[in-house]
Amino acid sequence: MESWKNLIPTPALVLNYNIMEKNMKYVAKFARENNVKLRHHVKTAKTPIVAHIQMKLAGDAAEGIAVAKVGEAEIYRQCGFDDILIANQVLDPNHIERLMKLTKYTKIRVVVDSEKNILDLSKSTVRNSTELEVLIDIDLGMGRTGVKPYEPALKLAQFAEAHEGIKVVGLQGYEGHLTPQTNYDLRKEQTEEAMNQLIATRDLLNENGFNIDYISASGSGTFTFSGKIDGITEIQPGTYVYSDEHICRVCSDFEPAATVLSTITNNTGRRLYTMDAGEKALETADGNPLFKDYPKCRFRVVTEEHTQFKSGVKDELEIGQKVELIPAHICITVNLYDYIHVVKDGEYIGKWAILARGKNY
């Protein structure tokens, strides 16, 4: 067993620094070579030091960060980030008031997709004597948020521009529903079609008096397609930094950098074991994690504090042994932990606080 494992109490979230850096360099190199800006989405790592490392590696290609919630924006602003895109709608009155405070000393933008939201934001800018830049959120087929492209987007942009304190500066589109597509050619074709809708919508807005040259799009599973299309000015992937089973299945250039470390606590039968990582330590809604180094191990029962599993025929396991698990969905897994333990060059170098953990509001 690697010596660093003895230094970490389990269950624990562990980061292989070298793999994380390799993943980061791959995306930074892509951004530079394709003349597209990289807006690192921090909703995965939730750890400001990780974003600082990525910004440094990306250099001139870096274009601030994207966050999911106002709470994340507040944490990252305190940690020195001053170009922040909230890549979701901000609707709750409390959230809006906190957003307005951020506009006083931060370059911060949000996305909008409804007249109601625009009205509320406008009223708040007036009350707070401030202004807010917004992107029109375009639904590219995911059906989760966003207004339809073309005429509906134009109508909403015109509505926004007519209201005090609101300035339309760009478009956002997220084609996340295409990430699970394992057929490379089909994923490429569908992503390009989605980007063409974004660009055509931008052209329609500009033909009607707007002057927009800012389009933010894409995630870890599709940026290699969208980032090559003329007119897409920035990409905002996030999962790639740590990666997980889902992303590695469709993007072989990435490796899982973050794992859950667990200790085998019982040998309950022939090839039957129990470990100390259960539902409170593992996210399983999107599928069970994979056993690193033991691909034949299979989950049987997951409860609050334990997981029962069956080993492969040739696996040699014992009570007290520590095993690593590759999460199916790393973003939710990270949000279960206060710290991530960092291993670099095979040595344990300490733990980083996941400062934006739980900032879901």
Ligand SMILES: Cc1ncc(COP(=O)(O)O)c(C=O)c1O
Second form
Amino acid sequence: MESWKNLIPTPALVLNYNIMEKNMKYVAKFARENNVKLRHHVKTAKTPIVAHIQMKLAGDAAEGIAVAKVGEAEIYRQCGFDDILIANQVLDPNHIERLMKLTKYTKIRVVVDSEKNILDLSKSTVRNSTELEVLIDIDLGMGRTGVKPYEPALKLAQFAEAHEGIKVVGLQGYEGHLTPQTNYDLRKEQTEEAMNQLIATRDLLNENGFNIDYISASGSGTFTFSGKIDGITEIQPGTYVYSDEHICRVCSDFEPAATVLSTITNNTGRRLYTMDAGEKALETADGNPLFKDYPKCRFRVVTEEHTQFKSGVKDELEIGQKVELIPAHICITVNLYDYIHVVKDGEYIGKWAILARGKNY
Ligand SMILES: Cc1ncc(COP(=O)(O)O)c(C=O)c1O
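Could you drop in the structure for the form predicted in complex with the named molecule? We only have the form predicted alone so far.
So here's everything in the complex, that chain up top.
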């Protein structure tokens, strides 16, 4: 067993620094070569030092960060980030007030997709004597958030622009529903179609008096297509930084950098084992994790503190052994932990605080 494993009490989240760096360099190189700006979505790592490394490696290509929540924005602002896009709607009155405070000392923008939200934001900017730059969030087929492209987007942009304190500076589109498409050609074609809708919507706005060239889009499974399209000025990939079983299934250029380390606690015979990572340490709703060094091992029963699994015929496992698990969905797994233990060049270098863990509000 690698010696670093003895230094980490389980269950634990572990980061292979070298793999993370390789993932980061791939995206940074892509952005530089394609002249597109990078706005890393930090909802995956929730760990400011990771975003600092991403920004440094991306150099001039790094524009800033995207966050999912005001709570994440507050943490990252405290850690030195001053160009932040909240890539979701901010509706709750408490969240809006905190957003207004951030506008006083941060270049912070938010996406909008409804008149009600624009009205509330506008009233709050006036009350707080501040201003807010917004991006119109366009639904590219995911059906989760966003206003429909073309006329509905134009109407909403005109509504926003007519309200005090609000300035429309760009468009956002997130084509996350295309990420699971394993057929490369189809994913490319559908992403290009989605991006064309964004660009045509921008043109419609500009024909109607706007002067917009800022379009922020995309995630880890599609940025290699959208980032090459003229008019898409910025990409927002998040998951790739650690990657997981899902993203590696569609993008072979990425490797899983973060794993859950667990100790085998029991062997009940017939190749059946128990380990100390259960529901509280693993996210399984999106699929069972894979065993990094034992691809034939299969999950059987997951309970609060334990997982029972069956090994492959030739696997040699023993009680006390530590095994690494590759999560199906890393973003949710990270949110279960206070720290991520970091291993670089095969050596344990310490743990980083997941400062934005649980900042879902
Ligand atoms: C608006 C938005 N942009 C970008 C991303 C990043 O996508 P991915 O995690 O696939 O890289 C997400 C992920 O949820 C998102 O919601």
